[in-house]
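Take a look at this one chain, the form predicted on its own, written out in C-alpha cells.
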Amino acid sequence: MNSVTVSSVMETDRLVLREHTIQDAQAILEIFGDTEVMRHFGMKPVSSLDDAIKMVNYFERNRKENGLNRWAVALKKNRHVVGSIFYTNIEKPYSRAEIGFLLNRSYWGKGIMHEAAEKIISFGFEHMSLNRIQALVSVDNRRSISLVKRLGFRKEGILREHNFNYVENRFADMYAFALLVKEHGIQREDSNTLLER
C-alpha cells in the first residue's frame, strides 16, 4: 500500500479535491475555528489566522514525510475551499486506514462531503490498496453518523470515552464504523490475494 497519491488533484461533479496550500489559511480558520464544526472532532478550535497558517504548514510537512493523505475540498464553480478530508492512522502492514472530514457549517446538508468522501474512499481502495477504511464518529454526531451509513459503512461497536470533546470539556464515546473493499463493489487484481507489503 502506498500512501503517496498518484495524482494530487481529483474532481467530482461539483468539487475539486487537491492539496491544501497557504492560500487556504482563511478557509481553514473558518472551518477549524468554528465551535460547532469542531465539537466532535477531538481538538480545540483554532483561534487566529496565524494558527490556521501553522495548521496548513503542518499539512505540508506531513505530506512531504508521508505522502499526500489530506485534500482540500473546493467548489469547482469558484475554487472556494469549504472542507478538508483525509486519511489518518494509515497502517500499511494491515492495509487499513481511518477517514476523517470537516465541512464549513454554511455548506452542511448539501451533499458536498458525501460527494468528496465517495471519491476519496474509491481512491483509497483502488490506489492505496486499502482493504478496510474505518470511521470513528462521536455517538452524538448525528450528521456524520448519517453520512457514513449512506456511504455504506457498518457500525461495529462503541469505544467508550475514546475521544476528548474540547468544546464541552469531557470525554466522549465513539462509534466504530468500517467499510471493506469487498463491500465497496470495485474489482481489483489483488482483492483475493495477499497484498504486497
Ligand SMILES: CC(C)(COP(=O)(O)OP(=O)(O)OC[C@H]1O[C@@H](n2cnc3c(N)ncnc32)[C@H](O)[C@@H]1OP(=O)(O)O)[C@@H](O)C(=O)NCCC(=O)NCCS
The other form holds:
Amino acid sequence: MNSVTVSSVMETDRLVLREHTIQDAQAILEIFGDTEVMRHFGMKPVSSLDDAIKMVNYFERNRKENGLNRWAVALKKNRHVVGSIFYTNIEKPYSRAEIGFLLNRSYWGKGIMHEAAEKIISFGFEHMSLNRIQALVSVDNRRSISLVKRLGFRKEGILREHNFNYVENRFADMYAFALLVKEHGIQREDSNTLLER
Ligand SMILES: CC(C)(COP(=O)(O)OP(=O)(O)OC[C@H]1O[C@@H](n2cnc3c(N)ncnc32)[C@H](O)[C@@H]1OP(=O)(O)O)[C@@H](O)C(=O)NCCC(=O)NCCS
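May I ask for the structure of the form predicted together with this ligand now, the form predicted on its own having been displayed?
Following is the full complex, with the preceding chain placed first.
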C-alpha cells in the first residue's frame, strides 16, 4: 500500500465505512452465521458469538500486518453494521488485489453494497494505487454477478472448481471478473506505472 496517509473512515450518502471493532461481533455473527449469505462464500458459516469475536480479532491482526484492507459497512442513520467489504490477495508488485463483500440478508436489494463498493473501489485505485481489482464469483451467485457487472467489472473467464461450497458440500466453478484503473475513469498521475513494491 502507498505510504500516503488516509483516513480509515469514509462516508457515502447512506453509509459509514470504517474499521471493524470488537463491538461488531454480534453483527458479524448475523452476517457470517447466515447460511444463505455464506452459500457461495467458500467458508463454513460462523456458529457462535465466540467465533465471531475471533473473526473480528483476526480482522484486526490482518490490518496490523497487511494494512488497511477491510471495512465495516454501517448505516449512517443508526450506525448498525450491516456488511463487510475487503481486499484480499493484495499483490503489490503487480498493483492488484481481489475484492470481496458480504451483506446482512435483511438488507439485500437496496443498493447498499453497490454504494459501499463504489467507494472502496475508488479508494483502491486512488489510495492503494491498484491497477487491477479482481472479483472471483461463483457461477451461481446471481446477486454478486449483478453487483460486479453494475460496478463495471468485465468477465474474463471461468475458473473450474476453484471454490468449495461448504453449504452444499461441493466444488464450485467461479467467474473471474476484473476492473482496471483505466476503465474506472479516475484521473491518476501514476496510472500507467508500476507501484511501490
Ligand atoms: C453480494 C451481495 C452483497 C449483493 O447484495 P445486493 O443487495 O443484491 O447488492 P446491491 O447493493 O448491488 O443491490 C442491488 C439491488 O438493490 C436494488 N436497489 C435498490 N435501490 C438501489 C440503489 N439506490 N442503487 C442500486 N441498487 C438499488 C437493485 O435494483 C438490486 O435489486 P435486485 O437484485 O432485486 O435487482 C449480497 O447478495 C451478499 O451478501 N451475498 C452473500 C455474500 C457473497 O456471496 N459475497 C460475494 C462473494 S465475495
